[in-house]
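Let's start with one chain on its own, the form predicted on its own, as structure tokens.
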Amino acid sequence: MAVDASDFLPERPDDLEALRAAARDCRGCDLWEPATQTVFGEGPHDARMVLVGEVPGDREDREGHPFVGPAGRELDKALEAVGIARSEVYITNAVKHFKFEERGKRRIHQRPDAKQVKACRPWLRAELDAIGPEALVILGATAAKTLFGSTFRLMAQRGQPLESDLAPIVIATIHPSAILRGSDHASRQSQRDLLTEDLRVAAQALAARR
């Protein structure tokens, strides 16, 4: 039986369309079977800049695309308002199966576990060595720990430049979701203003770079 994503990964690791293609029938581990569908990376093959959720949503996973619902909106904004086109930048997430609970008629996200967080990452660095991106803006503790371990904390590191080898500027924020879950309108406000300026932070580091 299969223990993580490398099993399924193409001849070819290289090349988007091929890992897109091969993650459709991904049995890396136990998300993909009440999932509707793999939910991959989207964006140019060139991009400058990749960011990285945490895992499909709701919406994300009945549609089959990365940041379509309430949180991508958000994020969306955020692009926006620093300048950065969406369509310009590759969006994808550490786990590309949404994993949930469901109650009653509705379907209510988890966090997934450190093994199908594991299991799913040899998908996400074929995704980065593929498009070999110069900005990687990470979104959330999930994402966060996939890549830099369980001892990385967001809140703490958050907006400043990172030391790795994934791509010359790295940089973490929060996740586009913590807006949504604020309490009242001005701690949804604080978060969105934390991304705006993080998501800044790594757009003026990218734009340096021309």
Second form
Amino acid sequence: MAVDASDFLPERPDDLEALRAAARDCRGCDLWEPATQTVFGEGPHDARMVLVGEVPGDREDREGHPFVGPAGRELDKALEAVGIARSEVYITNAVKHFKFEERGKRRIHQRPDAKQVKACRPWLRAELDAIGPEALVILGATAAKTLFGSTFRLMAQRGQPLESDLAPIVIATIHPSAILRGSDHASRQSQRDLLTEDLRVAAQALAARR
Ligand code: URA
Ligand code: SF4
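Write the structure block of the form predicted together with uracil for the protein whose form predicted on its own appears above.
Following is the full complex, with the preceding chain placed first.
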């Protein structure tokens, strides 16, 4: 069995469409088999901003597009609040296949383990290389640890520019699904405020570059 996704990368990894096509057949880890399909990143190849989530959810797995379920709706709201159109950003995930546990008829999301995240990293690297964004927004601890290592502490480092060769502007923030996990209206709203605040930092840094 392949040890990671690198065996499946196309000859021209700078071509986003070639990447997307090749990722359909990735067998770089064991997640492809129970999942419906690869959920690759989407957005313009010349996007100034790339957002990276964790792993597709149930809806994303069925529909084949990133962030189209409840977490995606939260993300859309936050983007809108800071004046960024979803159509102008590229949205992807650290891991491209849905990971779940079946409980009766329901498929419960599971967090990918470190091996799966590592196996999938060639796709994310290739997407970032192909797009070369000015701003990179990292959604949640899984994506942050994928790119910055396991010592990254999201709540200590969120919302402030991070030094990295990944992009001129790099901001980490909470995952939109943290909002959905809030137990009451007030806690959901405070998570929502964090996401919006951090996205605003990224949006303003991007605006200042022109
Ligand atoms: N959560 C993610 O991290 N990514 C998606 O695409 C959907 C939900
Ligand atoms: Fe390949 Fe990533 Fe899917 Fe694993 S999760 S099979 S590495 S695309």
